[in-house]
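Next comes just one chain, in C-alpha cells: the form predicted alone.
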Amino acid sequence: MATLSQPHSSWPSVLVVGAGPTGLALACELHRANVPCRVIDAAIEHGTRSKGIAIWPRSLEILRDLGVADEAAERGLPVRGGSLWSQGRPLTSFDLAGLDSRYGWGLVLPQPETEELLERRLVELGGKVEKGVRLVQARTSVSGLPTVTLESADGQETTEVDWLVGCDGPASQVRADAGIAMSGELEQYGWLLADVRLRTGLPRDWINWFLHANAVLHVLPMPGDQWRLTMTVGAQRPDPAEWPMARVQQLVTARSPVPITLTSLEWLSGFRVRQGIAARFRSGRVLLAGDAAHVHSPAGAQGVNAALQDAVNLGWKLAKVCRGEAPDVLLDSYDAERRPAASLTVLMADRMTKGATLSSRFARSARDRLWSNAGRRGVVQRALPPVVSGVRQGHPAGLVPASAPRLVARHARGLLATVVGRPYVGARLPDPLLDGSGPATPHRLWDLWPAGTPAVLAWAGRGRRWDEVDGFTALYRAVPRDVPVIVFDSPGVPADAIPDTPAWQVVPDYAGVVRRSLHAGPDTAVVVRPDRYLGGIGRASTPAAIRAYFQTVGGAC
C-alpha cells in the first residue's frame, strides 16, 4: 500500500463537524489514508443513551476494516434473526446465518459504546476529537472555500478550510448554512422508546416485531439484562412524564401475545420522526453524511448502518482527492451512489412503518396473508436477510459522471443483476471461505489484502502464460505497481506464472468457490475498490475496464 509515514502538511484541510459514528468513522478512514482532518463536536462527552443500537452484518464488516469489530462483538449482544407477529399470531421469521458474510448475525451495541471504540481507534491513528467546540456559522469565502466560525470555552475562531463535512445530525447546521434543502414529511405517529428490565420467555438473540391493529411494538434484547422496547403511541410526540411503568406495561401486554413483565424502567424517550433526505449530499466543498443527509423511522433499525455506509463510501474518495491522486469530480460519485441508496432506505422504513400500522381490518388481513405465504414459500428467508443486513446494497451509479438516462440504465442493470444473482460494477464484493481455510491461513477472500486498499482479482486464460501477449502482460501494464493482484489457480485455468513482483500472488481456488461467487471464467479480471465494492469487471488479456478504473481514481490508497 502506498502511504506516507506522516500526513503531508500541505494537503488540503478537512473539517468534520460531529463526532457521532458517522464523523468518527469518516475521520478514521481519512487518517488511515494518512490524510489529516479536524473533528469537532459541541458535546463535552458522549451521551449515555441513544436510539441507534442495532449494527447489521455489512456494518460489522466496515467496523472490522476499521479495526474495532472484535471488541464491539465482545461488548455487544449477537442477534441471529427476527420474527414478525400480527394480532397475536406468528407470521414469519428469518435468520442471518446463511448470509454471504463472515458475520451471520447482527449486533446490539449502544451507540455511546460504538462511539467510544471509534474514537479510541481515531486516536490510535493519530487523530482526536475537539469536544465542546460548536459550529456557529459556515459560509463560502470569495476564494470559494468554506469559512467557518467556531465557538468553545476559549472563545471564537474563524478559519478557512478546504473541505467541510457535516455529520452533525438531523438539525445539521452545516446543511442549513450550505442552503441544502431537506425534503420529507413528519411521520404520522409518535414513538415511545424504553430501556427496561423484564421477565419473558422471548429468546435473547432474537428481535420480535408485534403488530396490533394500527400499532406496533418492537422488542429487542440489549447487552446485560436490559431490553429495548420501541412502540407507536398515537399521533403526537409522547411526553415521557406521562408514561409511568404501569402504563407502559399495559401497552406491552395489549400488543404482545408472549408474556412480558416489566420489572424496572431504566430510560424513556418520546419522539416523532421527520423522515427526509437532503436534496444533494455535495455542494461544492461541503459534504453531508449520516443523519445530516437522511433521516427515517426506526423501522428496520438502519440509522447507524446507513451512516457507516456513508462514511466508508466518502472516506476513500475524499482521501484520494486530498492526496491529489484524483480530481474532485470523484466526490460527485458520493452523491450519485449514496443518495439513491439512502433514498431507498428512507422509503423502505416509511413503507415498513405504514405497513405495520394499518387501520383497516381488510388491509391487515391481506398483509398478514402475504407475509405468511411468503414465509412458507421461503421468500422471506431468501429476500429479507440480505436487504436488512446491508450485504445486498450496491452502488450501480458508479464513479464516472453520467447523464440521467445513463444513470437510470446503470441502476436497471444493477437491479437485474441483483435479481439473477450476478455481480455488477458497484456491487459489494462477496467474501467466501477459501480453499484450505484454517487457523494458519487466511480464512476468507477479504483477508488476502489490507483493508482500505484496492485490489485486482484475476484468472488466467486457458493454457496462457502471463508473459505471452494475450496473457497477463496487458493486466500487468494496466495496474499500478503497488496494487495487490491475486491470481486464482482454478481447474482448467492454472496460473502457470505471474510477474515477479511482491504485489502479485497466486491463491488456490481448486473448488472454484471464489470463481463461482463472481461468476468468473478464464481470463476474467475484477478490480475491487477500497470500500470492498466492485470498481470494474473485464478481461485480463484486454483490461480496458481495469485501466479505466485506475485512470479515474489513481493508484493505491
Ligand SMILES: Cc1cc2nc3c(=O)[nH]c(=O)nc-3n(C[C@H](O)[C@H](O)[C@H](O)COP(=O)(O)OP(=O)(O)OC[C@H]3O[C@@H](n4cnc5c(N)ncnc54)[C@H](O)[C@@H]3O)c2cc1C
Second form
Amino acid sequence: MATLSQPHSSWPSVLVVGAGPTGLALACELHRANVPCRVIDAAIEHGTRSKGIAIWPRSLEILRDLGVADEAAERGLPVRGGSLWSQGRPLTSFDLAGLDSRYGWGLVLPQPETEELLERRLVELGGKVEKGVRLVQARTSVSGLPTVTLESADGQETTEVDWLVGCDGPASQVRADAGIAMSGELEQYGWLLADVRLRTGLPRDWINWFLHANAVLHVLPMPGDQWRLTMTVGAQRPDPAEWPMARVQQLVTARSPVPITLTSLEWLSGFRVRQGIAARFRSGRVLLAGDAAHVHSPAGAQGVNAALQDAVNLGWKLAKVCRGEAPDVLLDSYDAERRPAASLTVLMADRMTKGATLSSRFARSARDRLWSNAGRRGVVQRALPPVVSGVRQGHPAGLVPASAPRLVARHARGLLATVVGRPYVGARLPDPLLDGSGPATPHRLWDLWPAGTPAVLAWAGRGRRWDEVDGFTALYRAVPRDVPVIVFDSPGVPADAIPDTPAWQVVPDYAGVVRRSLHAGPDTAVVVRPDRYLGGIGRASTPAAIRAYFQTVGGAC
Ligand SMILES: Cc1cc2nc3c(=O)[nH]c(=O)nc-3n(C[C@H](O)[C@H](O)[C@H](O)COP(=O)(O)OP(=O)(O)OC[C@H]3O[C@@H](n4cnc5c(N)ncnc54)[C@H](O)[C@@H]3O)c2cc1C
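What would the structure be for the form predicted in complex with this ligand, rather than the form predicted alone?
Okay, now the whole complex, with that chain kicking things off.
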C-alpha cells in the first residue's frame, strides 16, 4: 500500500473518528464555531438499521440549536408520554406536556435519518465526512501529539493531529489505543429488538412498557406504520435466526394485555449489552464521546441522547481551546461534567432493567405497589418527565477544576438546588415563553440570542432610576464587547437605560416569567454558556462571578 504523509500544518487540528450521531454533532458544533475538523468513518454509508430511535426533548433542543430539529420533526413521529404495566394491569403513566421546554414531546426517528440530517448540516457548515477511512492505530508521538494511522481504498497514511476525538462507538479503537479502561459488566439479559408491522389498539403517540413475570416488553411506535418491540429474552444473546415471527408473536401475546398481532417482521437484532463507562473521557490530547465513552442497556432509550449531550458539551470547549481563547484545562471540565452524567444514565438504565426483571414474586409485588402509589400521588408525573427528557440533567461540577471534596460539594449543591427548584451553576437555562408570546407567535427566552454563543441576562438594581446607566458600569466592564447582554424590564426593576452598544438590549418581562424561572431579583446577573447551561450567577453591580466565567473561557465563541 502507498504511504501518504502530509506535513502537520496542512491538516485540520482536530480529527473526529466516527460519523455516528456523536461525531456528526460534534463536527457541526466545531464548524459552527469556525474550527475546521476532519471527520472520518470506516463505513462507506450510514447504516440502514433503525438503532437509537428515541430523541427526548433536551436532545430536540440540541438538534434545534444545530438547525435540524424542524426537519427531524417533519420526518419523525412525536410521542407524548408513556405507561408502565405489570402482570396485565396499568401501574402508572407520565406525560411530557408541561415540561419547561418548547418540546413537550419526544420524537421517534430512525438513527440513519438523524445521521443524514446532521451530515447534511455539516456539509452546509463547510465540513464533510470522509467515508471508508478507518483509524487502524493511534499512538502518542515524542512531540506529545497523537499520531494516527488511517487506512482507506487509496492506501495508508500516518500523521500527527492536535486533537483526536474518539466517537467510534462501543468498540472504540481510539479508547483502546489511548489505554483508557472501560469499567462495567455484561448484563444478565439477552435483548431482542424487532422493528415490525402490527395491528393493535395501542395509540401511535404513546410508549408502553409491559412487565410480565421477570421479563419486559417495550412497545414504541415508529414513523411510517412500523413499531419497535424491545424485549428481554433469557440470559444469553438471542440468535435472530431462531426467532421467526410466530415465536416473537408468542412472546408478545404472553406479555401484552392489549391485543397485538404482528403482520411483518422488518428487522430483528439480538444482543447482550456490556454496559460500562470509560475511566476517563480525556487523556492528554485524546477525548472520548458517545458510545466510545459509555454504553448502557436500551432501557430508557438514552443512547443517542447521551451522545448528543456529550457532543454539545465538548464542542464549544474544544472550539475555544483550538482558537486559543481558553487554556486546554477547560477540556478537563468535559470529563468532570459529562462522566458523572453518563454514569448516572448507565446506572439508571441498569436499575430500570433490573427492576423490570425481578425474579422474586414478592419483590415484584412490592415494586408494583410502589409505582402504583407513586403514580396516584403524582410523584411519577412530577419526577419522571424532567429526568427522562434530559431537561433536568445539569452539570454541577462546573468549568473550573476542583479537588474531589469540592466536586462532591458542588454535586450536593446541584442536587439540593434541583430538589427545591432553584437555578445553580451548571443547570440548564430554563426556556420560558416571553411577554407578548401567543400560541401563533411563540417567543421564548432562548430565541433572544443565537445558538452556540454565550449571553448575559441581567436585572437592574433596587431603587435604580429609570435613566441611570451607571448601575451597569461594572457589568459592562466584566463582559466582552461581542457577548449579548439582555436586561429585563420587570416591575420594580426598570431597565430603560442601558449602555449604548449593539450587544445590549432591553426585553420586557412585565409578567416576570424570566425573573421567576431564574429566581432572579434586583441586581441579579447570570451568564449562559454556549450550550445553554448556566456558567455563573452573581450580581450586576459586583459581577465577580460573571468576570470569573469570562476569565475561564474567554469571550464569545
Ligand atoms: C442494534 C442496536 C439497537 C439500538 N437501539 C437503541 C435504542 O433503541 N435507543 C437508543 O437510545 N440507543 C440505541 N442503540 C444505541 C445507539 O445506537 C448508540 O447509543 C448511538 O449510535 C451512539 O452513537 P455514536 O455516534 O457514539 O456511536 P455509533 O453510532 O456506534 O457510531 C460510531 C461510528 O464510528 C465508526 N467507526 C468505528 N470504528 C472506527 C474506526 N476505527 N475508524 C473509523 N470509523 C470507525 C463506525 O462506522 C460508526 O459510524 C442501539 C444500538 C444498536 C447497535
